[in-house]
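Okay, so here's just one chain, in structure tokens, the form predicted alone.
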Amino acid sequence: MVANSFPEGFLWGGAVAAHQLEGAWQSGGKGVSVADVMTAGAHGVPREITDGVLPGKNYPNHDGIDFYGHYKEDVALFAEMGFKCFRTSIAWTRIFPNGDETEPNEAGLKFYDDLFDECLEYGIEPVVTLAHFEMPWHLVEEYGGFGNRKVIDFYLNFATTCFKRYQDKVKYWMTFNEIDNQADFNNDFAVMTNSGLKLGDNNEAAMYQAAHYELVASALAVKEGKKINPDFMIGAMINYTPFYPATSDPADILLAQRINQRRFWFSDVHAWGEYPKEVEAYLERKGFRSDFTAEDQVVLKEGTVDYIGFSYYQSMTVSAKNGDADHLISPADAVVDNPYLETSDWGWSVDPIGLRYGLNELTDRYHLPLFIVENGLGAVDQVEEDGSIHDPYRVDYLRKHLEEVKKAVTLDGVDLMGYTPWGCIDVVSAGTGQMSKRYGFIYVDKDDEGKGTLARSRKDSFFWYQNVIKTNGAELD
């Protein structure tokens, strides 16, 4: 008989990032990071990364929902819906404000004492993640980032701080967000988020030699998390989006396969401690990633991850008439739409099985647990006169989604740790610098100009999260 709920101690959360909702981005000795220097965009209308803190532009990161000053209340929140996690993200400039410190700012510290206290005292297990598009805006002027092999020492300095002041605290952990969003190297905003990185005369060189230094910091800080506490769980985390081929054309196969391989070559080191043999291939062809050292190999080696944790908001469909398997520029220059599948607001495609999908594709090539870390809807709620929200377009996807989700646990084996919608509470749009891109179960008074109370409330999906919870999934309707 196939179970119809989720296996017993299932982690039910939700999921957000230090730079989108926290604020108080000079509060407690915060330094600048690099989202402090993204202006608010729209769908459309790129966010802009400006050459530090102008005056005049508009920075919605600097205020979030002011979550700094509201996480009691909305810790109080989440534990109403029943959370058993939540993902979040520490801020690394609240530890370290410069990046290149040797003491970190007690400050910082306390702050996230005391909320991941809040947490557990409601008995919600804290999931963080050490770095979430937050990097020292002083690491990217003064060492360019992670093209600088000096950063690894930064970060691990950072991870190795947090790891001995939450070791108690904090079992489950991952080290870098979404770190294959740089596959799209000629995307400013994916290579400056992941790596510090500002675009130059080759984009693919920088981007692969500086993901190198990431992965190498990523095993040095497993090594020391679990040196620090061996029962610590530190995953990868991912951005896992599913190229298929537009049609049945074998060199639409090929391409997909391609540009899939050019995404999971990330998590392949995470994983496996070593480059698959097609990207080394590639890296030798084209005279990439000149520093690479025996003891680089013997860390990766050393330092794999225990889990992957990944987000999934859609998939993306590729021609080859776009572009050849052996030329392809960037995977964005090979996309099509799909006929098959509907599209959000902002114009990504929804497509549930494709999770299903995802989760039976990791497990058949990582041969490890699995954590949803992000998964969501971004749309726009509108506020009745009597307060509520009704928001059935985010039940109606999450179900959707879930559904698919408990097909590939109980039919397929999958093994899966738990599930963390995107933006649990209303949150700044990593991508568009948005309120109104809404993704919450609590819906935030404040608007893309930054007007509003910042007053919380319940939306209709808030009730519906709560009883699938406390039925641990058993109902989804």
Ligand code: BG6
Given for the second form:
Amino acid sequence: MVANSFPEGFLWGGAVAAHQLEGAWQSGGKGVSVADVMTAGAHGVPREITDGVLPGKNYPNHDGIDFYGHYKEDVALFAEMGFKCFRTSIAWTRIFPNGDETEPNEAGLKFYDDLFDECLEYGIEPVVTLAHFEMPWHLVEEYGGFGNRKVIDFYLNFATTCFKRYQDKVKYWMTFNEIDNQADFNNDFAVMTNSGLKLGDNNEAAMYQAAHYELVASALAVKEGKKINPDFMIGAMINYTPFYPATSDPADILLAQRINQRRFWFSDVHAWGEYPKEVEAYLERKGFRSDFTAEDQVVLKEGTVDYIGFSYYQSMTVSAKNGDADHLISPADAVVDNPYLETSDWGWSVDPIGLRYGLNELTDRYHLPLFIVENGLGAVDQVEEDGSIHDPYRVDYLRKHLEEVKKAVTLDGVDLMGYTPWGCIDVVSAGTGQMSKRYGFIYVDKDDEGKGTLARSRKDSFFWYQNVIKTNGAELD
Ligand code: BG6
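Please give the other form, namely the form predicted together with this ligand, since only the form predicted alone has been shown so far.
Starting with the chain above, the whole complex follows.
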């Protein structure tokens, strides 16, 4: 008989990132991060990346939802839902405000000690991303972000400081959030949040070099982390978006394969310790990533990851009508609508089967445990007069995805460590800077202008997810 529930010890939880919820951007000696210089945008209106913090601009991450001041209340709500784990990130600028200091900032370290202790009190395991779109702005200004090899050392100092300090509190780590976003190298948000690169004339070349340095930094961190605590599980973290061919025309199929290759190579290097052939050949042809040393080659092999963490929100579909496999400008140029899929209010396709497909794809490719560390629906919520929030659309989205996850685990043999839906409490949207794009089980009273009481309340989905966890996924309705 096929099991109906998830494996014992499955890590049910929720995910957030420091810069999207903590606020307190100048408390406890925190420095300015990349996220602190991003203004609020909207659907179709990109966030502006300003030259430092400018007066008169709206920077929604500065205040977030003040998790810094509310974390005890919020962790208690996570515990009430039955969380087994909680994924967050450590703001690099709380630990090293400028990024290039040699000694860490004690007040920043203390905040995460307190947060992790609070989680552990409830039996909630922290799952920690080291760099989640929040590199110190000083490293961008002074060094050109990861465009500069020196930044590897600064990252490593940050990583090892965290590993040492929290070695008895945190077992699950990820080195870089969605490192593959920058495959879309003409997207200034992606190259800034991943690598701290400002848009230039040759983004593509800069991206490949910077991403190489990040992969070396990640491998060094894995190596050092294992020395500090051999029980650590240190993973990659990618944005898994499958690209489907628009038709059975072989030109579409080859194009989709090419785009997938240009996204997968990041996790290929993380997991295999070497570059895949197609990307290697491309880099040589173009003369990109010229700084690749023999030592790098060894380090990449020695610092491979223990698992693949990934986010999954949507699939995309591409047509060779807009650019064939050998003349790809950027993946975004080839994207077309998929007539089989509906889209969210923010235009993201809704494709639960794509998640089962992805779990199989990643398993076949890497032969490693997987961890779904983000999944969810950004939607506008309505607060009723009595304060209740009915969000059946969110439950529907998550249920359909979990049904496919369950098939992957129980029928397809996928080794899945856990599931942490994104934005388990409403946070500032990374892509748009909006509060109104909500993912949470917990509503936070704050609007796009930054007004509101910050009061927390349980949505209907809160109780649905509580039951999912209680039944270890046996009951998804
Ligand atoms: C992922 C990021 O890309 O998607 C998160 O890791 C982000 O930081 C999430 O918030 C959802 O995207 P958005 O733009 O709706 O906030």
